[in-house]
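The chain below stands alone, shown as structure tokens; this is the form predicted on its own.
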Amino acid sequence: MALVGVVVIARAAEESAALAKPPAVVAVRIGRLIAPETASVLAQQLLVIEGDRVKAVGPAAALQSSVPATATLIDLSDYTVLPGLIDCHTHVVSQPEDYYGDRFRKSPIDLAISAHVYARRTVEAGFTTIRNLGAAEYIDLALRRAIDSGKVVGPRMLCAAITLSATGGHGDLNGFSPYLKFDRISGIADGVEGVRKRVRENIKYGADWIKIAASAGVLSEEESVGAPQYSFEEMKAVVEEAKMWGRKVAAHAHGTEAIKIAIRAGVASIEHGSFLDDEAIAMMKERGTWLVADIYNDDYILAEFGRMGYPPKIIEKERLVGRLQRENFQKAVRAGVKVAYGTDAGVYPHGWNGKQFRHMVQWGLTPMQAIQSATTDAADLIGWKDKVGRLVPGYFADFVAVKGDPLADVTLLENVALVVKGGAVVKDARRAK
């Protein structure tokens, strides 16, 4: 039976189209399909979607007769298609504009009212799933509910809610008068019992992951950029408590010793990993700890954060981290450490998530490996390897399309032409060509 119909994506009003429901059956003609699960490229494929799931995928000649005549057709014969991308480290509810203004002239209401804008930019960039590692006032949990209910447009979200931080640590307000206080939901926790309670509170309100600031950081006013800020006993308690509730832990960790403490404590992923040494790399490989290294945003911080009023000490900390983080990422890749794609989006503008692919290739991954880090490998880390990251029957029908070959030019993933999430088109830039 011949395929009939042409997909028509009209936006009489932006929101009505953005929140459109997927057609009952969609057939997608694909010129080239990147299958990250097998590291292969398949020509002339047909993807059949029923509702929000993949029903079938295979050679077009073999599947064409099984597609009903009423199916909606998306013709991507001239495009390369790959699964929806996954960013394992975002902060989707905010992005910096002014150092002091962001802290002292905005309330959580300002963040909440604009979060949906950043969520839309993220999914329209091709990132149909994200792991959001930290947000004020449980705003990420509210955003996730709004997306899941169809009220706003955005990616699938796994959320860590409020980051756990030691007093005076990376998640605390440092460098100001002790009389300056905010009445807010706090992630500050000290001691074994203190961190256990914070884990339980996050989970109580819906956190999927727990994030802990294991070390000092760049964009805060502690003196150090990487000193440990939790003891082994405290980090171990966080991991054990999270495990008891069926959750895993992501550790913000720049410094060498903090990375090693977090690995020994049993965290699932090391975020940033700037000062990895050979011993830490060996520990990560032995224990299967994931590395999620944000190796793009150094460029943006050094170019823009001075203009936004960030203190010179913060800029100088970034100068210490930037290139060394990339060099140590390269060492970890060569050693065979598991790598998942994570950008720290929100440090730089949302929607730019794809800019990191170029850097990952420059610093050691092949283009296919970089794509795997944002599809199959990312899905494995976040615990959704049976739902997302590949286009096979039963998985969510999430995919992106680009004109050209991202295996030859990975920067094509910085500006995808088509984004489909759960069988519904959320972006189609082909009409502008």
Contents of the next structure:
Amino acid sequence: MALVGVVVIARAAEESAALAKPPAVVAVRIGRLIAPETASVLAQQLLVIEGDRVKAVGPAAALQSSVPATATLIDLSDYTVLPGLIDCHTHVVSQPEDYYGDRFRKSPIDLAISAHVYARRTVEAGFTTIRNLGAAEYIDLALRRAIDSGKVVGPRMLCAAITLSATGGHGDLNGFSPYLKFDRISGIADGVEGVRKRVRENIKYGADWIKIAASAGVLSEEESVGAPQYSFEEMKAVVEEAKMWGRKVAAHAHGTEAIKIAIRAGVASIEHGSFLDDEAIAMMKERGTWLVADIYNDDYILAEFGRMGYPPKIIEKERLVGRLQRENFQKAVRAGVKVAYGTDAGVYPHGWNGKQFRHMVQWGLTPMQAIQSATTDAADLIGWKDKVGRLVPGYFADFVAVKGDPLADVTLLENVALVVKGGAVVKDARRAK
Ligand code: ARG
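Structure of the form predicted together with arginine, given the form predicted on its own:
Full assembly next; the chain just shown is listed first.
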């Protein structure tokens, strides 16, 4: 008994000592700092981090004297630094390997086992925050818990849990025979009452966002690629129910009509947006609806999905959306629709999230706007504009460093040299460069 008491007291003393200990200070010398919040580039800056937050940032000459002698120094005088990147559309728990095997030889447990590998690849690519738009069996929520408690290395996650889908819709992952049932991986919900219940369930288990399949899709079995799959009443109910619980809705929507129904119902973001027309673009502008267009995906799907055994009809559907999606993205950009960076990672390999920058610049954004779409603007969409997306006091100390100037060559963001999340180095490949 006495011994147990001593141990308990010793533990308590240790814990209060840890609590009393001031947080570690890290000082980062920065050659060039890209500040997306002011669309500017600042030379010779010093970033002071205390614990997981930014304490101060400013000209090195002015700040140097305020840094304690005990601070750890990271010297990035030869590098360009920018805030940690944000991908607003990922599926971090899985990625396709083989059409038949993925469907008939694996279960959600396979996904749960390997999800941490993809989480690490994502954060090592410089994406320190993600909005994960759909995962089977609440695996995203489990992954987030493991990351937040420090057991697993990965990005900060906002999760949508299980995507809501109409019976037979884009997210109905049961087989297309009445005798093929893959229980519990699909968020099937039909009718106003049905969708409300599904929203509540997702939120009960920890969803931060609600994801709804408003239209048909490419990588699913329906004939159409873009037909609406929910009525206005159903989508409106989803948005209202989510709002009651303080959540917003992201709508997968390729087809023009589905896009418009979703905008009218009040979703926060249109995902994909392939067949946007002028009216839809005007509606998005008027209501402030975000466009999250995965305009890298087409390259990867056309190059690899045949090899992975995807049925020709799915690849045909991709051919229908690929180029049009990019052209319509450009129209939306020109019209001034708000765009946030989202890639649908998990269609292509995790860790390649940066490959979309090149396309965003090719299809209408300046390199600075592309960076804003993945930092300040993305933070705004996901509801974290007071936490991430810029390196200013009080924000999470999340950043990446690259050699060279990403404003001159945005593809440099495909391979970042250093990643820091919450003041801790996640990846340091500077010597390898
Ligand atoms: N998850 C989406 C779907 O299946 C991927 C679309 C990819 N293609 C594209 N061009 N963005 O519909």
